[in-house]
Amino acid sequence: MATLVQAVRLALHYGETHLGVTDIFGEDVGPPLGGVFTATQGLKTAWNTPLDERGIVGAAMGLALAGAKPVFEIQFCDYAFNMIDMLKVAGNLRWSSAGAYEMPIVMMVPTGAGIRGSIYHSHSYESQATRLAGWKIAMPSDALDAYGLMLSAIVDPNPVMVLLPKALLRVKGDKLIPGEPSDPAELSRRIDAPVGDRSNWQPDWPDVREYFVPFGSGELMREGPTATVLSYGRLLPVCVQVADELRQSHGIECDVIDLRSLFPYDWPMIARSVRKTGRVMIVNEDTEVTNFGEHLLRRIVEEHFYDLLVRPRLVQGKHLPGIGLNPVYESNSVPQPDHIRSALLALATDPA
């Protein structure tokens, strides 16, 4: 099974081979490194840029207006805060031109904590991203979804941001990408660049096939009548793990929904689950003030107030300027399994 980052690489290869991707670029994206997380190793259209995030997004916008179809990487989302104004312009363009000008750019960016990245490599970006009207925002939690969301991003005429959870990039999926070899070792031999001299290395791409995950389509990972858990990205697998534990230990069965895309998001799936359970908890690792989860909570309260049996919960990161390098600092800055477990148990047993 492919890892999440291998799935991204396979999607980009499919995109440049079959979907018209013309340029894949960013800091260290081209040879010899192929991206700091190896998402772009071996891609024929990948090239390196200067260390200039504003220049990268500006180049992508210019290429798109000239008829190209670029994908660009911002090496860490922590480096994307200095270009919010340009991202806003990219999101405005198709709307302000009444559809006369398309903006088919894809921005992929690693986000979140979990790799001991300290203050400059551990931010979350979804709250800033979802504030950018005109953009579609995706955040996969497994390899197959990463592949399908990336292909959907490539063919979309709007700007799309694919947020990649850093801590999940090396995690293997449990479902095969169409056309992927069933042996993970074979896949690695074929598409992972060797350590050391890569001057003569060429990937041997498997014949992967088309697979799209539509934006605005969530996935029900676990099902149960007791409570609704909404999450995405890095903490989605943790929510699934906690739900499985509580099912075994307390007989508590919950709906666990992977949003997969944050804008648009699957409101019909959310609404059905909230009406069914009457108890809802939203989990992410972004900081707690103006958190994207607060938007979901507000809408749930406004539209389903009389369906709720108890107050909804939001489990999120602490409102801190950054995350420390020390593991103790990081684990006390963003939600951990114990935090999610205690919050979900309290939600499930709160008297109605």
Contents of the next structure:
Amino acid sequence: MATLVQAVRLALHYGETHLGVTDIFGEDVGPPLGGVFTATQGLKTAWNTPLDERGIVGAAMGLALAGAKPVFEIQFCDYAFNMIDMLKVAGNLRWSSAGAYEMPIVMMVPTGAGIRGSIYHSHSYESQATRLAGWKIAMPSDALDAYGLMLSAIVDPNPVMVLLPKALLRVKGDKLIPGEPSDPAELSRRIDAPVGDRSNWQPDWPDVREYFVPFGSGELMREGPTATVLSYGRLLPVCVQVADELRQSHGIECDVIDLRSLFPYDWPMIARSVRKTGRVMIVNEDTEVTNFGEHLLRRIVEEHFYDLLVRPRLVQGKHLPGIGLNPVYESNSVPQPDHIRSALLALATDPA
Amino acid sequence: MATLVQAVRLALHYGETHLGVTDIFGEDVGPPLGGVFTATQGLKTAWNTPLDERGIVGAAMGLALAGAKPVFEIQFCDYAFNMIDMLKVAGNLRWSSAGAYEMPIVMMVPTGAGIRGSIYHSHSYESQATRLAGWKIAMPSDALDAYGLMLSAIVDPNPVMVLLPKALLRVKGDKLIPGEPSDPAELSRRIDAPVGDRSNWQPDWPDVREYFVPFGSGELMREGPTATVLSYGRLLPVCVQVADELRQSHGIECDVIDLRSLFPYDWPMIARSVRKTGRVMIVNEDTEVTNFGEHLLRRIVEEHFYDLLVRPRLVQGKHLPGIGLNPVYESNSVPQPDHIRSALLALATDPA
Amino acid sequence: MPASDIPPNHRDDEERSVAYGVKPSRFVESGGEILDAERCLEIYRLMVRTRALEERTIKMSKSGEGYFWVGGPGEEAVNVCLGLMIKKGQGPAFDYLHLHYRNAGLLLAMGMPMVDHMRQMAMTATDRHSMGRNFVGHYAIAAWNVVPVTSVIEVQYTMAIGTAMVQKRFESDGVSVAVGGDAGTAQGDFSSCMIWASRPGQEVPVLMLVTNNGYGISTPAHTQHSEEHISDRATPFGIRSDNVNGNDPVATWRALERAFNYCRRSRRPYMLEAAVSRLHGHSSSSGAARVGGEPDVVKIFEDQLIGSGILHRELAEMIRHDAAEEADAAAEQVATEPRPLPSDVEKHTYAPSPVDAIYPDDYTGLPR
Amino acid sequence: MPASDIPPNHRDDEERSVAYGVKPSRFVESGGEILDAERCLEIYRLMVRTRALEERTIKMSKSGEGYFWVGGPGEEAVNVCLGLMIKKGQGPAFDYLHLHYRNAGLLLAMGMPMVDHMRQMAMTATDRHSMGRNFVGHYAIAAWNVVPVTSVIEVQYTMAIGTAMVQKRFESDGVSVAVGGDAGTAQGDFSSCMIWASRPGQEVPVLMLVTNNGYGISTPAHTQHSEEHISDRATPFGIRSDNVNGNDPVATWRALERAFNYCRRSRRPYMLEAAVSRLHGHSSSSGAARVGGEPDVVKIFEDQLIGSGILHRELAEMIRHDAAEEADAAAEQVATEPRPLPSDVEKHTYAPSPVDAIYPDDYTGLPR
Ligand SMILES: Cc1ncc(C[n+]2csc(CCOP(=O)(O)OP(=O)(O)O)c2C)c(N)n1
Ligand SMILES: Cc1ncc(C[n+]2csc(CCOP(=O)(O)OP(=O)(O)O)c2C)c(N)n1
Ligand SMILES: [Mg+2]
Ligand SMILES: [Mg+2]
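With the form predicted alone already on screen, would you show the form predicted in complex with the partner chain?
Complete assembly follows, chain above in first position.
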């Protein structure tokens, strides 16, 4: 099975061969490197930019205005805070001009902690991103969703941001992408650039096919009557694992929802589950003051207050200036499996 | 009584004469204009910068690192989205360096709608600002608080942002600043620059005195057993007015809390009121996805869920790409007195 | 002046004039340049119309027919000359325009009716640029490649990189024109544009035009900028540049012509700085009253044309009168046009999408 | 070489050498410059120590004693020469250092013990720069005006404006030194620094130093930058500039000396670009293996010193050996030092404040 980052690469390949992608660019995105996480290796329309995030966003907007279909990468979301004004412009340009222009750009950006990235390779971005009106925001937690969300991002004529969980990029999926060779070693041989000199290397792309994960559609990963767990990205697999453990150890069965699309989010799926369980936990790793999880909680409280049996929980990153390099920092500021487990157990067993 | 913007000016005067402020700067902050809202007229340390917000923040940080005490203005918060990376650095620099350096900078910035400012003079900033770990964020709703919060911002050795509600800048306070002449016409004659040539004008500063509003201290504007209204900035006076009307018309009496300090916020005051009333409404004009009000709601729900008698309300701005110039846009995207009134009435009368 | 009297170094002008379908009988000389009379008259008429439009718009900001005014009185020559040179149309074969908020003259010269400007000032639902959402002069016209003007200073220079890349690929002679003020060049985006537009082997046809009025709101340029000419900043990047007196329409025409010729042919960037006046202060926020001490390009050009016998005082008077009437009529027309409705607030947020389960068409509020 | 043999145009060098307390008996000539032998040996020794420190640190990144490595093998000459010229101390009377992540040599030359660098690599609680929070080489030393290094490329150039303003006011001869790479100059902040540092009548003593290693991570500079020399960008702002071969320590010393002299005396900005090698790739992310094809400044200088009879091969061997031992000992020492604790996570967020009802001392989690 493809890893998440291979899935992104396959999606971009499909995008540039079938969906009209004209430009894939960013710092170190073109040859020889093909992206610091290899997301753009071997792509025919990938190119390198100057070290200038504002220029990257501006160029993407201009390309889109002139009818091209750009996908750009910001190397780490930690470096996507010097051009939020431009992201705002991209999000408001259609509205401001009463529909005169569209802004079909795709931004992809590695986010979150988990790679020993110290203060500047550990930021989260969803709370920032979901504030950008006019944008759609997605965050896959596995390879197939990454493929399907990237394809949706490409065909959607609006600005779309795909947040890539850094720590999951090298994790293999458990479902095949349509057209993906079933042997992961074969896939790697065909599409991963060799170490060392790559000047004569050419990928041998498998014949992957169209597969969309529509915006606004979550995925119910586990089903159960007791509680609702809402998550996405890096901590989603942890939530699934914790839910499985609690089923084993305590016979507690929960809905685990992978949002996948953060804006728009799958409100029907969330509401259905909350009505059913009356117990809600929201999990993400972004810092906890003015956090996107707090928005989800607000919607739930505003519309399902009387359906809630016990107090809802949010498990989030601490409000701190950074995540330090020594592992003691990350394990004490970003939710760990233990925190999630004890929070879920408490939620499930609170007397109603 | 001084207007809010006069209070800011008096605070800056006190700051540069008694509290060690060395530099007050920003675009059009120095002579001849003294700020697009006149906040910096006549100040001896006020100077103009190039049109470059990144340079402004960087210069402020450097000044602070070298022992100066800078106060800088960003002309409108609408233009404070191209340097959020630098605000993050300012907030994390002490933490990152394990206390090697402090970062005593003050940023003041007009925010919010209400001045027919169209798409780019109507943004709010509190949801953005409260995400900045390491910063303290304040927002006055009247002149005296503006004075007291500015003085606290100046003496606090950490980065402090003072959000100034644009639409209230010309509103007169109802309490005198210590040392303020009681005749507002006299005050104006003494400290407002004349129209036209000002090259020979000198302000005649009144002898204002020290007055601090500490961070983390809210103000209980109205008291009552029925409900808790949490607000700040531009909509705070509207909440007070609505609360007064409901007392008149329906005999409903509510706590109205002016947060004043958004981070840290006065949790003891909030918790006390929520325990008392069990009914909560949070009001601000920022857009509603990942809004600071949602954080306050989360704290309340997480810690006082079982104290809540009815579902809490949030009254916030709509999730939209902008606020348009024609008044129909603002009145249909930013909370209006009517919305606040009907939400409060519903909150107060919901069957528990 | 018979054709044979044209000095030899102006012969190319004669040829161009013929190409324009103008009988090359008369010329105006100024700033060491020469321009044929009919072109001068055309420019003059457009400058007068622009001025009338601006003045009527300022009046609206004071009368309550609109709120905020910002515009370009003093920049008419640059705008009109630019507008007349634009390769007008939709898509990368044509010029892209990345403007700021002082470009009414440019749009008038391209053929925009005054009423299109007035509608934005009056915030009508019929405002084609923004449906009453944006400040006046914040144009957006897809059919002419006028990309939406945003109030955020200088971001237009970064967007111009992208449109110019597409133009270069299409092997058209289209140019991406980015226009901004002098103070704005302090933003990093101005520098980004130079770096990106001059990438070795990847140069793109961006015409960076700086209208230097000597101020950013209240701040004099000379207190913040050490550059003798802003356009000198192009040199280290191998970008060709020039500067011109924007109060001299003839010189401005020629400077712009050279700039466009270079960009169209070489497919490389060019920077032109034009010194202009700011006749009504920064915007209505500073009163928008007529300020003294600044040369008035319309008056200067009028005197020049009258002095060289091309324009009669009576004709000038008539042109001014017609322009004012045209502006009044446009203002009157928009006064009764429909305003946007509460139901319009969310419109045009999203384009329809086949892969969106919540917003297949437009935005409709938070997901439900 | 007796003093009388010194060519006349190097006489000032002799005087300077005397001022340094060095007997001007021997000199090294290189790149058209000359430098006395004792200084050369001092530089050489520091360069070797820097290289040893870097190599040991790289080893830590592979052995698990630390994680990520980034540093400056190839930039030793610039760093060491710079470090020896710093007016070291706290406050505006001294130089401020706004660095990036390749400046170990600079700090060693200023007198930082190796163990201070190693502690950050090993993420110990004793790490004086960041208490185990930041990547190696992200120094912060208040006593020496080394302001905290942040990974965000190029923001140091904007902060340098502020420290230089204070230095100018104090009428000291302190300089604010900002150091960054070549690719980073594409960020607008580099341009901001030039604009702010050269404001007419408000010039400030910023020394902008660009270490040009020809790459930003994997991207060759020549594919993105049209400037022949980055330092040419200073010219339009009236900022003096120069460029130098950073693989020539003698030329580098002289170029830096001129730069500092200018800034210290004129209280104005200066830009120096140094061409350097990148001997171990960008960082441990790209393997940090030694790469071929790049000149090695330590080797070059060693050969130069040996060739001119100033250094014996045996002494060079010994210096290298000692440096490696010193680095090993430092690495060993930090291995057993305490690590930060869970209770340290919130420490140093806030400075104590008399006007904070919630956080009078440090941050303690959300308000309660
Ligand atoms: C990023 C940003 N910062 C600040 C402003 C506020 N502002 C609007 S116009 C202006 C001055 C612009 O001066 P200049 O670039 O010379 O253009 P001019 O108005 O003189 O034509 C400023 C500071 C803005 N619109 N955008
Ligand atoms: C704002 C920002 N964008 C991207 C990065 C990621 N990054 C780290 S180093 C680097 C390349 C820097 O190249 P250069 O400025 O030439 O310095 P060098 O590393 O070559 O010394 C990049 C892109 C960053 N740290 N900061
Ligand atoms: Mg200007
Ligand atoms: Mg480099």
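In this text, the rigid core denotes the largest set of C-alpha atoms whose superposition between the two forms falls within 1.5 Å. No experiment lies behind these values; they were computed from the predicted model shown. Shifts are known only where both forms have a C-alpha. Positions refer to the first chain, counted from 1.
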Mobile segments between the two forms [3+ consecutive residues, each C-alpha shifted 2 angstroms or more, core superposed]: 97-100
